[in-house]
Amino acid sequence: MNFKIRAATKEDCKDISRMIMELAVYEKMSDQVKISHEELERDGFCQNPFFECLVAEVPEEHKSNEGFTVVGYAFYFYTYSTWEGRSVYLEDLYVMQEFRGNGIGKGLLSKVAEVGKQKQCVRLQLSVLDWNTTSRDFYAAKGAQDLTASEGWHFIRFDGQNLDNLANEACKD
């Protein structure tokens, strides 16, 4: 199938919106979305960044049941590791169900590392629902290592009134 990728542009952000919800009742949270495309064009496409994004866009004439032609994104930023360096985290990649099996995916998770080659980052990171075997044998396919398996590793967070308790605990100058 003919698609390109592109870097997304704050006229995406309605198109990013909708599959981010696609993703979330994939993932069976979509309770836990509370972002808009006002928040993505905001925190997205201002001075100084929070994330970036790619899109994955088909021809008009391959354009989806619903008429959209962005298909799929991979949306991300950037780390450091203090033990390695640069590092670039995948938040999200998503192609819609229709265009799965064309190479969209790997073509994003491609376009991500190589971005992320190109600013020095030594390694991309992801995390999978462990019930998604569909992602986690796509990821392993590629070379990717389970570090919950081989190092143990657990993603923590803190949020809502657990993150503003903390924050309140801070020595105040």
Given for the second form:
There are 2 protein chains.
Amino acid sequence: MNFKIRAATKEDCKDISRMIMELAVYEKMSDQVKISHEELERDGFCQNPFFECLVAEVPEEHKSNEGFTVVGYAFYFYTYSTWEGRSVYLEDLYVMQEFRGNGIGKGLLSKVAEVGKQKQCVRLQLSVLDWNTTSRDFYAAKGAQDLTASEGWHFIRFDGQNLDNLANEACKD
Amino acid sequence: MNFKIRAATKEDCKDISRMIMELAVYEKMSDQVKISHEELERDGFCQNPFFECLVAEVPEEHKSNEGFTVVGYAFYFYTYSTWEGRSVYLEDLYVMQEFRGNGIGKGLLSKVAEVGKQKQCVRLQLSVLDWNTTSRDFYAAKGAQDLTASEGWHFIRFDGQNLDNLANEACKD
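Now the other one: the form predicted in complex with a further copy of the same chain, given that the block above is the form predicted alone.
The complete assembly is shown below, putting the previous chain first.
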């Protein structure tokens, strides 16, 4: 199937927002999605954007059952390793179910790697859920290391009241 | 003990670089450190910096055995959740051994939370090694969740030749 990968524009945020929800449903965590397309427009298309995004688009004649032509996205930003320097982090990689098996996911991933290399990034990182063997196998087949399995890295998060409490302790000083 | 937490300047990069190595030795991974203080100066103190850093400083009369007054740092950057928006990621939090137990680590962590809140971040995230129970307990006591344990998130990385291969596939398209 013919498809094109291009940098997202502000006008794509509604499509991206729709697909963020589709991906969260697949990950069985849709109750955690709080973001709106307005926030994506504000945070991704400002002076110092918080993220960048690529979209995959198919021609009008191949549009989805529901009429969409933007059928996949790769959402990423730049991070930094104090051991090795510039890195790129792939937050989401998603292709709508009816368009899978056409190389779109692979195309999006490769393009993020290329963009990262152009920015002198030495790593491309991401996270997957342990039960998601389809994704884990996809990345492993391309040579990715699972650092949680090999080195024992765990993800830690503060949010909500715990984050407020931490921040408030600083204010008191 | 008296100490001050302040934003790092370009002139602190030699101290930060020294402490990055000290932390890596503690984490038993010092062979992975490739970064120089020149790279930190270039990437952290440019137009759109890749990271921000706080340092902890003690008065001259409390300097370390080796004569250092910059005795801890918190190295962080902004990331983005497609479910909840702006986040801050704490890459490194470190206090020199002889200065531990004085609330410096806690002070640095709280200040990062405060800076994150000011930027409207809804999460503060970080990673720890599974054997590092001192750190895991420190964060857990402040209410952090271990998402690897509770939800099964694994860290995945492409680097070196595998990253090059991915990027080269995009060039061919």
